[in-house]
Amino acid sequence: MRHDKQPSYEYIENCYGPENEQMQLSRKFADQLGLGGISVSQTEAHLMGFLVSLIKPKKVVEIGTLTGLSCQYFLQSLQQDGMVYTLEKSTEHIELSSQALKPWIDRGQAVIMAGDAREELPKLSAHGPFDAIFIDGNKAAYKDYWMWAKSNIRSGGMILIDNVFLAGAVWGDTSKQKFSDKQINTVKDMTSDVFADANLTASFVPTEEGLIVAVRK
């Protein structure tokens, strides 16, 4: 969960001016929501997309919709010709991101997949490999998201993980966000997982939230 705005982030997000009109409807709607202060910040957005259009994607896999925000700067990143499917289990998150993502899903570019991501993602694998697969979901399938991300990814794709600090819960303080055990310990343990795996390389990115980008080789 996000909490008071570094003064980092605010000049960032000065430089970079605001955001659009559907960017700030899916903002809209998670604040409607109560989730605001868990919607991925400019700053954070705004990297994951430039990462992502780097490698000039087609296919790319988002699992968590929430209202639709993270999931319109990798659409910003796609070739013309391609497509985000991204995973949403509660019904009233799907009802809003397909408001907000609407102009995409017109067009065919962007598919909203209802249900629980690990019963859905394996109906997704006939589609792969992807080029892009992001991961900020229920964190206590974190390993879970991470095992079928690295089966279903193409040489030289990447794999963004979300939200691995769990608010410093990985390295002790639950001063800021309660997590159980089972969420900390599984995020650790797909953290360790990364950067074993030798078919990847991978790399911390020291956002507030705390962000992994791995590619495979």
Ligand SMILES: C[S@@+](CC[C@H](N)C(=O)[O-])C[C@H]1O[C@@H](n2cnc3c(N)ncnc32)[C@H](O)[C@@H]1O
Given for the second form:
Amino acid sequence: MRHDKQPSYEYIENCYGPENEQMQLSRKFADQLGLGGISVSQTEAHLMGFLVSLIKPKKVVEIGTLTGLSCQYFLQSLQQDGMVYTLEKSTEHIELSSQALKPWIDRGQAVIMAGDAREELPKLSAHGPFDAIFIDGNKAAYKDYWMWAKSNIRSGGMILIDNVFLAGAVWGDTSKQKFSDKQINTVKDMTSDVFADANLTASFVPTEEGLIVAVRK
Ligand SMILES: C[S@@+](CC[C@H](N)C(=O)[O-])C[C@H]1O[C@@H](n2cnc3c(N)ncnc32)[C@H](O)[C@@H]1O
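The form predicted together with this ligand is what I want next, because the block you gave corresponds to the form predicted on its own; please supply it.
Below is the whole assembly, all chains and molecules, this chain first.
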């Protein structure tokens, strides 16, 4: 999520400099939808792109395209001949992200998979295992995404999960944003599973939204 007023993020983003034209197009589209606030911030996107680049990815999956902003950071971190499969169910978001991601779609490096991610993910398994998987879709489905991700990540591959604090709702602070009991219980249940899994090494990155980074042993 973008944090317009957090001074540390402002400082970091000044150091990084402006995002490129195509990224700004994704942000413009998200703003047009009134959803600029749910695109990943430059600070977090840069961190995720950097972490994923360390494992030299060729095949990345993203759940939740919106307008293609975070997808572009994963595209930047790809090795030659790599590709990103990004899943999105909203036709409006698919239309706008298709424009923002056009250069990579034309080169065969980005594929937008239309539909409910829970139905599309099993179809993707045949292309796996994957080097990196980013979970940023429907919060009430996080446990299902997680179960799919841990079965389809390669050894040494990385799973990133955004919004795991649910704006504080996971520790009982519901003053900032309302989430359903189902969303809260699902995210908490998934988080317990992440840290109990002996096949993974995982850590929170305590961004304001809460990011989990897990690496398959
Ligand atoms: C937080 S936004 C993703 C932001 C994006 N990753 C970024 O930072 O640029 C979540 C997206 O997931 C999509 N979404 C929600 N439920 C979904 C589902 N069941 N299947 C696929 N996409 C879904 C929403 O339409 C929305 O575009």
